[in-house]
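Encoded as structure tokens, the following chain is the form predicted on its own, with no partner shown.
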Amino acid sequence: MDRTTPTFDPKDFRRALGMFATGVTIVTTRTEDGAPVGVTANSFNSVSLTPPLVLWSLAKNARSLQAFSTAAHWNVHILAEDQVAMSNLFARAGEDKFGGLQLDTGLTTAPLLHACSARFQCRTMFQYEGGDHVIFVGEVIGYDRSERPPLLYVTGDYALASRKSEPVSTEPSADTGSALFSEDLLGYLLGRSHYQFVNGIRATLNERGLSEADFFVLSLLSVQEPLSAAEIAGHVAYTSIDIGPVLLQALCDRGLLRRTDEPADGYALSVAGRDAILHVLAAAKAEEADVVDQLGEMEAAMLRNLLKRLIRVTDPGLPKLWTGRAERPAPKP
């Protein structure tokens, strides 16, 4: 019986296929001569527990194919959230990829990639065919893991992992997504969570004094500092809190901020304010380790990553925080 092969449209099979999630993974090895050869792949895969085995794939019409194919052994490395740069520097054609890069002792020559989240060190088991790439499938002879949350890719693109929530409410309705008001509610999240946050810091705001207004001023000019008052307005423009004269003046009169010379109207940190926003901001360090110790670092990334996100997409121009100075567009005359 005659077997033919479906006609798909490959950029739309390529998309389906993205639905996918993978994990992203460099695979190592070393060419005849010794030459240190990677590639970054996400057809990597568990076979079997035992043995150990494990597989990826490479394109037939990959430069590093004859490398693999003669190579008894090749390690695998599942990249952490922040290794994007060296997964696409792994992925181009003709660099020089290993320069500068640091390297592990692993059992062989193969190269051993440093500060991943996993690392799989195999032999060479068996290679397949497999339509336009070639299989291989390796026995694990040594592996090593670390807590750093892994990289993911779908649909075309980086992604974070994240554990499903429960609800937060305590006695969740079947029909709550269809209310006007849920918990679901975006602007109920951020909201909640941030004044749950702050509550964890309102104990050492209290002791010095500090309302969450002078709290954005201190902790605006110890990142950037001095600043006008018009910088300072723009900086905290997103709170809805009037940063004008009289707060300053308020500040400068109670020893927390300093007037400069240069901007002529500028303010910076006096001692004690330093001071006090210092005893602050190790507080808020400390809610923040709780919170990353609850959450896991895998899930704190993720929350990391989305908030930036939001931040971007709902940035109505604010002035960038962390840029010097010198970067900053220079006054129209």
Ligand SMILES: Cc1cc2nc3c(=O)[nH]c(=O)nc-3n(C[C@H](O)[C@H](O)[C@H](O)COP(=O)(O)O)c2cc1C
Contents of the next structure:
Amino acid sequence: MDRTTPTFDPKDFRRALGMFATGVTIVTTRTEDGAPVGVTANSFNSVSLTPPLVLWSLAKNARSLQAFSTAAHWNVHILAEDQVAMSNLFARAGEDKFGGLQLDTGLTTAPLLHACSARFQCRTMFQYEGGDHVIFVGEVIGYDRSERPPLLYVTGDYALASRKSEPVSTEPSADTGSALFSEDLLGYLLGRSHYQFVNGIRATLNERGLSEADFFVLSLLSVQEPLSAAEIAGHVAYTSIDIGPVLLQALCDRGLLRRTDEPADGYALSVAGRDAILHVLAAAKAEEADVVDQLGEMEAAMLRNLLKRLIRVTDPGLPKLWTGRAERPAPKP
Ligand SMILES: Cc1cc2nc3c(=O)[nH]c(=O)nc-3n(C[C@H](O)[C@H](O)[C@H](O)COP(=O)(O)O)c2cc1C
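Okay, that is the form predicted on its own; can I get the form predicted in complex with the ligand now?
So here's everything in the complex, that chain up top.
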């Protein structure tokens, strides 16, 4: 057998290994002096169910190697999708990684981090030489799990998980040949999902005699007010619905909006307008909760992430809505 060590281009080898999607963990322990130690690691894996064993590997040049080599216990934290900052913190050397972090009480003295997708409390069973890493195998002596969607790591980037979708149509797929229009067309998927989703609150809008344009204006002003007619038109430009002075005046005449002096010719919600939009938004939230329930938290997080990215790459330069509140000086009393 040829036992010469193959020489690979390290970057290319890393890229190939990065095609394997993993979760992201932080493994923690304490030094012999009791100081907390932790590292971000995606080399974690399950080994055995009976007995319950897990493994991970640590680079021999890691500052924490000494602590883990002598530790009797360590905890593995499967990070949730909103814990990227924590992953980055524990991937840095030479920082006080635990300053200000909330710790839970565990079975051992190893630090137990908060708000993760899952946690495994382990007793060191074996350590193996693994080239430039040391492989740690631990027996799981306790674990817990939450519904928080897990964070993934693949091709050198953080990612989110989504189950592979079934085709949209329930009919056997017809041979569409070279048809331009297919169920994979993004425009079709976005349009259909938008209308199906909005249909859920259509009844509430109808009850209140509100059109889609009215809904856009009222919901916009519930996020940011007062706004001038031009600012309102700018914010809802993505809808292509013409929101002009006639529509705004009609909402004033119905007692849903009021005029303001600051800015001059500004619009704000009246008490009745706020009541109406809160009612519709409550219906929208209930509809969303129902959809999230069916999709699952993990895919809802993934969908939000993808839609935000799509909005960013297709943004024609609309004014900022969610950060805009702080930009306007407070109205004079
Ligand atoms: C997503 C991700 C996964 C990582 N996985 C590992 C790993 O499995 N093993 C390892 O030794 N280092 C891994 N690292 C790098 C360590 O977290 C990093 O070297 C850290 O500074 C080590 O901390 P220490 O020097 O305080 O021991 C990973 C980093 C990131 C961002």
